[in-house]
Amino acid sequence: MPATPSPPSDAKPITSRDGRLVVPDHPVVPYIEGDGTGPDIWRATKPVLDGAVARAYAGRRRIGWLRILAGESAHAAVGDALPPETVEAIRTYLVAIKGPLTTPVGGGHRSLNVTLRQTLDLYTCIRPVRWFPGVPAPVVSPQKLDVVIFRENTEDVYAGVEWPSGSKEATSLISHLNATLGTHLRDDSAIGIKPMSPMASKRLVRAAIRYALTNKRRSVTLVHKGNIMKFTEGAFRDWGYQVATEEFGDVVVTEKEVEDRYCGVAPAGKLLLNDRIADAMFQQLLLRPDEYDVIATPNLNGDYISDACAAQVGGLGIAPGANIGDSVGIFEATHGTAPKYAGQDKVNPGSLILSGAMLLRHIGWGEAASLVETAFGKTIAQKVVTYDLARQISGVEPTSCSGFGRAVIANMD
């Protein structure tokens, strides 16, 4: 097949005007099935999204799906794991949804996920994490965790600026640093660069604050390791406070202001801004999760924290995610490809289904998104679950990947 087939003839592209999406009733939405179990979970997810849209809008609206290629299928078809046509299609149609893509450890190609984020400047990774009643969880009170994580997507150690041990680049840089700046790096070290800029950090925190205000959330917490990395992660913290005070000073109050001026109680109608050291935050999210709401964090911290939070409420199988820039958004399953289960119609499609609900909400189709989320919760509560959850619930037989999707659709009626 070509790298980018033609979209349905009667579908129209989503456009943008004054920073807002303009969505036709029959929009083109590209999708990437993904590698490994990606095709399985997509086959379960697409009917759920189509069913929700049909029910919510009585057939007046529908999605014109456009398959685009990335990963193993793209390499097999056109010899390129991320064809330029795929990137251009996402840029043209402004939204897309994707399954997991293979990323080799050590050698091989760079992460396609990271490449997409950097190429399209999808600087905000958004991961809402909450518990659905009936989902087995390793903590006593999983319902106390309800956070939305904003992870900076383009900088930090994920920038990919690194050289292997013994390479001429690493050797040259080590020599320069030791001779010129007085460092004491070992000659055989591998070298990686951790860039963090005011622009990227501020726009991430700005997006988190705007989200919190729009969705009437209680607080935004900056998570960093600024006590050790003072000029990168410490600066992230400082830049975040600058954004809050300079751009949102009338509606945001800092934790210090609350202590100094309001006797420890945030005034009504104000968004609380605070910060936490990353390792302490892991403990806080276990012991006092209900004290946190929206979390803004550099790239690596956000990767760890979002997965750790997901583990508290049932795992990555039901954790949705999105990567969003100023104009383009990609919604994706947050788990890996699980190739040993590929083609078995077995794995949990929940992450992709809920990411699809995020996509629907992003384009303004909130009624359909709510149908998906409510029906998803009902299905879990009925103990209709795939093997990953069934093995944790006594006396429950697992349903298939596609069977779970059909159950969600049935619970929309």
Ligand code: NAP
Contents of the next structure:
Amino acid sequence: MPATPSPPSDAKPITSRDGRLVVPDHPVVPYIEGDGTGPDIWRATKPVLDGAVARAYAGRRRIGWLRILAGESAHAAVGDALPPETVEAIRTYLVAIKGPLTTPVGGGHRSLNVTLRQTLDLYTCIRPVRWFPGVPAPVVSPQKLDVVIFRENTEDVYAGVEWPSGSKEATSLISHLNATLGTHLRDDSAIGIKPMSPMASKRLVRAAIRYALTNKRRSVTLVHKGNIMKFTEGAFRDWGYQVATEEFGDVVVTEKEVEDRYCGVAPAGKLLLNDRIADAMFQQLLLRPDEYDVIATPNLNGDYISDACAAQVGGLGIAPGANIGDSVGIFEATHGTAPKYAGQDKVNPGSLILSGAMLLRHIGWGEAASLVETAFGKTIAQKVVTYDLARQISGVEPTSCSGFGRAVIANMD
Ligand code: NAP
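The form predicted together with the ligand, contrasted with the form predicted alone above:
Shown next: the complete complex, the earlier chain at its head.
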């Protein structure tokens, strides 16, 4: 099989003009099935997305799916886990959806997800987290959490600049730092570097503020550990406020301004910008989740906060996600390949289905996205759930992965 088969002949590419997507009625959308249970969840997801589009637009719109290869299937077919044709197809067609991909531990190729994000400069990881009635959750009031997390995707300790303990690089760097900069690092330390730039921090915060304004959200909270890491995390906070005041001064109000000028009450119609130290934020999200809305944060904080929030609403298996840059967006299941269940038609396809809804909204097909989300919520409320949720609800028999997808489609009518 070629690394990229031809797209359906009557489908047209999505293009971009002045930073906005121009979407034909029959757009090409590449998909990567993924490894392990990826094909199971894709088989359940595709008919849900097609069904929603067909219903929302009475057959006038239709997605032209283009299968592209990555991961184990790509390696088996063309000897390369991430063929250049795959990256090129995503670059050409501007949006794509993907299942999870295996990352070998302690050797083999590096994370394909990280490579895709870096190669295509997908600098924002967006994770909306909210509760669906009926999903078993570990907290008393899961409905109070409804946040959208913007995690910086390209820098921080994830930049991949690190050297093992005892390596030539680590040893030489340590002796240089100790000799010339007065540090007292242990000679056999491993070294990792945490780069954070104004450009990358500002574009992330800019994306979060734009999203909040477009979607009429109440606030954006910058989450950082600036009390300890002053020149990286602390600077992230400062750069965030700078973007807000310099570029959105007429529509954004800071928490300090609210205290100083508005007697503690944010003026109507303005977006509130505040910041929280990361450790305190974990407490806040548990104790006063309804005070938070859009969250903008560096890479590592974002990784932790996304999963903690998803767990809080019981939905690690159903949390959607997207990685978006200035021109390209990849929408993806946020869980891994769950290889022990591969081919069993068993796992929860919810994460990929809701990521597909995000994709539909991203290309401006909000009616179809809402159909998916509403039918999804209805299905869970009917207690039609896969094994992972069924085992937490007494007296509920699990449905299959494909059965869940069919139930979502039935709930669109
Ligand atoms: P995982 O695949 O997410 O699986 C861990 C456990 O989470 C599963 O055993 C299962 O729990 C539950 N789970 C995951 N997906 C589920 C679903 N759709 N429905 C229901 N339950 C689900 O994590 P992992 O075992 O650490 O990683 C496996 C591989 O995936 C690794 O190669 C890793 O690198 C890769 N990975 C890829 C991505 C990505 O592509 N974005 C993300 C994370 C990990 P129970 O067994 O308790 O039911």
